[in-house]
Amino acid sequence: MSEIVIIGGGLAGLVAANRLLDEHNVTVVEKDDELGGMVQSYHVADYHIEKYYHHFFSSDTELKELIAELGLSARVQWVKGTTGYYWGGKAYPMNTPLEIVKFPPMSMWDIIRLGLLVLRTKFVRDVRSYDNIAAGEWILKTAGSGVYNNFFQPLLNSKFGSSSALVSAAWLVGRVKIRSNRGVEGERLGYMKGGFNHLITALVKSINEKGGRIITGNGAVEIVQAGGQVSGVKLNAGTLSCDTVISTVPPVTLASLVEPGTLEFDPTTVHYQGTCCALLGMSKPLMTDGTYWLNIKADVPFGALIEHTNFMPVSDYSGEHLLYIASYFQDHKDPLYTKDEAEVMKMFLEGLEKLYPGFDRSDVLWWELGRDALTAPVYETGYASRILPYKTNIDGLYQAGMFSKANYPERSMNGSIKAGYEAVDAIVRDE
């Protein structure tokens, strides 16, 4: 039986964990005081959550099995999911095709040749083989610069910034494959009634049960190695001793816990952006015509809206009306980054009064700001060539994550539970 360390408290890790612990001793280690990772949850009153905006697809298989297995699928609600396109000082609803067929910045031939990109990815069997191909090439090439100027490169810049140029048309074709699964009447999307908080609890308590060990609040500062073994995890307070480590934090963190030059891999090639993302709870909604999912071209300093009780009922919250502003960065200098946290609050509300001259600030009962400056990869062209293994060239040092091959071209939580249990099966396979 192997003494496991698992670096890192999200959804890979803790999966990892509860998969091993049939026939391991495993101790999780997170930094944060919070598990979950990218799902992590505020507590607010009598509710909890996300700090991230979450959902999922029909299509995530291990994320659904993930909830039968830990009892919860009574909590999964799918519901349509409403989306829109903010252009020109108006929000334009992009559900239905008349309604995007009325969108104005697109002609009749444009919405025709956009249909046709969408109908054309729906017949792609191996997403991989746009890997080496720039996105706003492809979408140039396939469907014209009425659709890539009005449409595409708008959210391209939201999403990616100074590095949009550089995303390959992969990432494109694989998340337009998954969002254009929708009927005549919009996008089916999938949540848990009362939030993703159950699902972290639940597997927190499988993982206590079957004896596993959880520490937070105490990160990872080094992982020890003896004659090229790993031995164990010095913390910030304490070492453990192991024979096996599973790191599910971005390369260039695993990099900076071992001898430089020890790993194979230059984690640097591995190009991560991070996100700003604020929460407001609110006395009354923004978007009054119930859309969920707001895309914006517009000059603020944000790329969506996603007003969360457009979604779910504000039953759920208190009354409260729950809105996230999301913003993308690509360089830890950015000011979304390194302003403090009232400072990017007042330039998203002044951006929120730009787009909605109604929206009054007194609506606005509490606000949280989430930050990450290591949120995910940016999946450039040419990075199927850049995914990293499962097993390291160091003996009993594995690795599963954002960049695993399992979250490539769309990361999602179901690609990074697949990444766990991919983690598990090559030590099993050692073994």
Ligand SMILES: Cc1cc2nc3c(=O)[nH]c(=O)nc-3n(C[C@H](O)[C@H](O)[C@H](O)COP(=O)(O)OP(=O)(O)OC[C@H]3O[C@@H](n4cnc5c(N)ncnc54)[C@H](O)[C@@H]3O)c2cc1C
Second form
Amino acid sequence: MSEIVIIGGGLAGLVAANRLLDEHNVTVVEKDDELGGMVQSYHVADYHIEKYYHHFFSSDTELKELIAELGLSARVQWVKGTTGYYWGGKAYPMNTPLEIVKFPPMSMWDIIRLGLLVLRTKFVRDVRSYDNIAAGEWILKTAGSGVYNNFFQPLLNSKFGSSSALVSAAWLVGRVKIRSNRGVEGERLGYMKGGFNHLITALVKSINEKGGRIITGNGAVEIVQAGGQVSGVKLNAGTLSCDTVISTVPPVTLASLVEPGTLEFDPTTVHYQGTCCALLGMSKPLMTDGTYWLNIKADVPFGALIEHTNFMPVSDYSGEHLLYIASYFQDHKDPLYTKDEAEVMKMFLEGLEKLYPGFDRSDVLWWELGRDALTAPVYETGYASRILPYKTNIDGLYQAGMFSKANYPERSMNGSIKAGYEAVDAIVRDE
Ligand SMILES: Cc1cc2nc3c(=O)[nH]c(=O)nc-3n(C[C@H](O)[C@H](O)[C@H](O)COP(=O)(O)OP(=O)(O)OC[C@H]3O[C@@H](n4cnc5c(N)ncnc54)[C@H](O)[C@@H]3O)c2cc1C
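I would like to compare: after the form predicted on its own, may I see the structure of the form predicted in complex with the ligand?
Now the complete complex, all chains and molecules, led by this one.
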């Protein structure tokens, strides 16, 4: 029976712990006070709501199976997630083919070319074959500048900012494939009634019942080795002895935990971007046409508005209307990361007023700002060849997370669950 320490209490770490506990002693260490990582929730009044907007897709097999295993299937709801595009001072619905045809910046020829591009992605068996092609170049070649400039370029820009030119067509084809699976009525997205907090809570309960240990608010600062083999994990407070470690933190963080030069991979080859996301509790809805997800092309410091209560009923949230203001940033010097929270909120609220002149700040009952510099790998061209293995070159050290194969070419809850399981499989194989 191995003594295993898992660094990181996000989904990858928690599912790996839950599975390994059947045969091993496991301790999960999490630096934050709360578990869940990117799926952490705020506890507001009498409800929970994710810090960052989340939903899932019907193709997320491992997530659906985990939900069932934990007895939570009754909470799953498949809801129409209506989308829109803010362009030229107005929000346009973009759910049905007819609505897309009416999107003003695109000519009929552009629409046909967009349709053909979408159709083409449906026949792509292995998105990996698009890994060495830049997304922008591929769109221009496949559908022309009208489709690129008026449809995809603003989306790429809002998702990847200054890194958008580097993003591979594998990422784009993967996204288009999954998002275009919607039928004439619009796509249905999965959500858990009451939030993904229920998933994290149920995982924690299962880990506790199996005799696992979870330490929060006490991060790993060093992975200790003896003779090239893992022998323990030093925490901010205390040290844990172990013979196996699964790291679920970003590669650059893992590199800071081991003796310099001992890892065979170069962690700087996997670039991460950060997220700055405000959540507003409001007395009134903002998007009164019922739009859940609005992509934005306008001079504002955010790329999307996600009105959660246009997706799930407002009655689940004590009658409060919940709006995410979402933005990604590429480096630590970005004002969205460096400015203090009140200044960022000021920028966001001014942006909202610009897009929706009727928006009244006094309708905002409360707000929270979630910021993290390492929230997603940037899927640059050639990324597939840089995917990190589950087993590292250090004996007893494994890794799983957003950077793993299971999360290529887009990270997701499902991908991190699968990555956690695949790291467990690698450990079991070595035993
Ligand atoms: C804005 C946003 C929106 C998203 N939307 C969706 C969505 O709609 N659908 C979907 O499926 N997925 C979505 N995702 C992705 C999904 O949340 C992630 O892929 C998944 O939760 C990552 O899980 P993980 O365990 O791999 O990593 P993480 O959740 O990042 O977990 C790693 C954990 O390690 C901890 N840690 C870091 N350093 C240390 C240390 N030194 N010691 C101890 N602990 C440490 C961190 O605090 C964290 O809790 C979204 C993510 C973001 C940021």
